[in-house]
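Next up: a single chain in structure tokens, the form predicted alone.
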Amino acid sequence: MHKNDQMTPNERLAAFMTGSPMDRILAMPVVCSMSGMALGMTHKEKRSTALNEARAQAACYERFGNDLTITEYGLHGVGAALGSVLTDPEDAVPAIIKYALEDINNVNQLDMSRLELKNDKKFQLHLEATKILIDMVGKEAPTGVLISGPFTAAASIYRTENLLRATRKNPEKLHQLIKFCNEGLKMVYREFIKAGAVILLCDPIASGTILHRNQYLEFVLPYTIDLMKDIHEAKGMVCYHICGDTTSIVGDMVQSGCDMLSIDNRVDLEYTKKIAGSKVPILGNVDPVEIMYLGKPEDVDMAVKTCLQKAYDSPNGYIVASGCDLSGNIPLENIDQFMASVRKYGKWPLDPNNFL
């Protein structure tokens, strides 16, 4: 437990879920991509072994006292298992350079068995990292695993621009591809749930910045609903996040059946509170780039304060979080400040006079 806290994250989350008093409001800066920095590791070193991935997260928790540790199956995990080729940069997130599926009419040729745990070395690595991390910090803090949603999984197999074209030109085959991804994701999710992880379902290619709402309703939401049902049948808890501007679909995202809703900094927290706050807890949304990466500690302090002003009274609860994953060579002192500001302004019982 962090020296400036009076409760562990597990105790705090349990109080949050039951409406009980807490020492402070929950805080979840998404310390995923950058976590190796806490131990002086490059991104490549961090992702190279299960132990490194777990140690990096444990080091972040020890330093920051954040309320959620995070491992990752990742946004490209499905595609990589099926044959998409990724770069292997020293200090950045890998990117896809060759896609497993070149012609969507060949979707029938995709081999579901390649997504099974016994056949996927990266899956095995990240699951082992999750188990190691839970063994390290699980008595104090929950562990989440970041995994793609169905549309982003499809985009890890078939190039995004072609995927978008298929929404108009070949919707039948696109539905077949997304359904295939959904069935594969169910296998993946269930393994991490069995290990004890919270599911962080992230579907950035389904963003309102990329898709029209009617495309989201046809090609994303039905599959996400199906996925959420399977997660809950497996006794899992899921937080749903889509990057970018999701203003037009915030209400639709809640209909997915998610347990919590995370929003990007492009979406207004007050609007989200109005649309979704009476239905689910909401998370967000300090800007991960302009504030956390490029800003100074005083900018972080003001951003946390502003988020609390907008959402502290959300009916089903509010969790201070970054608007997306924190990546790049982010100043660690900005994450220190994020947590310090939450402890300052979010001390329980919440007093709006502290941040209005």
Second form
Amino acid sequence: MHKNDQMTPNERLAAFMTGSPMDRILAMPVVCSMSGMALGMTHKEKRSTALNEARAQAACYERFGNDLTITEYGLHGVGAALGSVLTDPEDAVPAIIKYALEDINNVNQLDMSRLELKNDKKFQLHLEATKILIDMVGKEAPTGVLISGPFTAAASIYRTENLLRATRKNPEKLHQLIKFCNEGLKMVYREFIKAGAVILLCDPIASGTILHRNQYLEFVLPYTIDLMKDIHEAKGMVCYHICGDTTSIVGDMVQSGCDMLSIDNRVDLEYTKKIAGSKVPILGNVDPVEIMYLGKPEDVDMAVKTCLQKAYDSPNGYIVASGCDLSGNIPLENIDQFMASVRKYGKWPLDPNNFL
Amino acid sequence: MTVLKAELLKRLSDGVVDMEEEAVIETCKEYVEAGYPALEGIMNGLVDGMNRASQLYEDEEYFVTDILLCSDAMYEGLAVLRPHLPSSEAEKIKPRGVIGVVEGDTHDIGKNLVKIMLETAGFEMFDLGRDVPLNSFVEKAREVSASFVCLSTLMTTTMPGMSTVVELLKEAGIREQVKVVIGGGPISKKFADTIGADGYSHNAVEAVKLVKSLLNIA
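Would you mind giving the form predicted in complex with the partner chain, to go alongside the form predicted alone above?
Up next: the whole complex, starting with the chain shown before.
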């Protein structure tokens, strides 16, 4: 347990879920892509072995005392297993350079068995990392696994621009592709749930910055509802996140049946509280780039304070989080400050005089 | 009876706005057969339609998918009309720009939208694609005597590459001649200022206004 806390993240989360008192408000900076930095590892070193991935998370937890440790199946996992080709940069997140599916009319040739645990080495690695991490920190802190949602999984198989064209020109095949992804994802989710991880379902390509609400309603939400149902049947818990400006779909996202909702910095937290706060706990939304990457500790302090002002009284509870994954050469002091500010302003019982 | 030019131009413009690729191709052929000038068909037909689509995008009536489909129709039409441009027009020098997604990143929808809008606005764009080695921006800018370079990224980890391009342009001694504009999800005006870029745009329509103002083009 972090020296400045009185409860472990597990105890705090349990208190949060049952509405019991806790030592401070929950804090979940998304320390995923950058986690290797806590041990001086590059991104490539971090992602190369299960042990490294787990050790990086354990090191973050030790230093920050953050309330959620995170492993990843990733956003490109489905595509990579099916034959999409990724870059392999030393210190950055890999990006897709070649897509498994060139012509959407060939969607029925995709081979579901390649997504199975026994056939996918990367899946095995990340699941192993999750198990090791839970062994290391599970007594104190929960572990979440970052996995793509259906639309982003489809975009890891088939080029996004053509995916968008297909929403008009070939909706039937596109539905088939997304349905395929959904069935694959169910299999993946279930393995991580079995290992004891919380599902962090991220669907960045379904962002309001890219899709119109109508496209979200037709091609994303029905599949997401189906997924959430399956996760719950498997006794899993799920936090739902879409990047960018999701203002127009926040109300729809809650309809998915998610257990928690996470929003990016492009969406107003107060608006989210109004639309979704009475249904689920909300997480957000310190700007991961402007504040966490480019800002100074005093900017972080101010940003955490502003978030609390906006959302501390959200009816189903509020968790201070970064708007999105922390990536790039983030000054670790900014994450230290993030936690220090939550401990300062979010001390229990919450006293609005501390931050208003 | 020959269809009036004005009517064909309207059909071209409407065809782009309505994303009707086939109709645009057919109308372009009809337009050429009637002997009307290709340049006018491009400017007052296809480009006019794309400009209307941009306006709809700005008004948030059109979204990314709409713009992509409108541009598909426009480019199909251009492929029919361009060969009929008189050589004096075809060879006319337009202001040139180099565009690409910086090394390490392959997300290129934003870049493609910006390129579409800039081409529509009359710039000649040299598209280096995605995951572009930083030095290639400089080499291409020099090779084609570009007036500006557009850099895009969606990933935080590749943002520093933009700063490197600015430095490389300086080292090559052409920074003064080449404006640098940047954009993409994690990018901000503040970041543009920090690395010494000339401008930042948060969307494709704004990018055109930005480039025009930097180059003093009305």
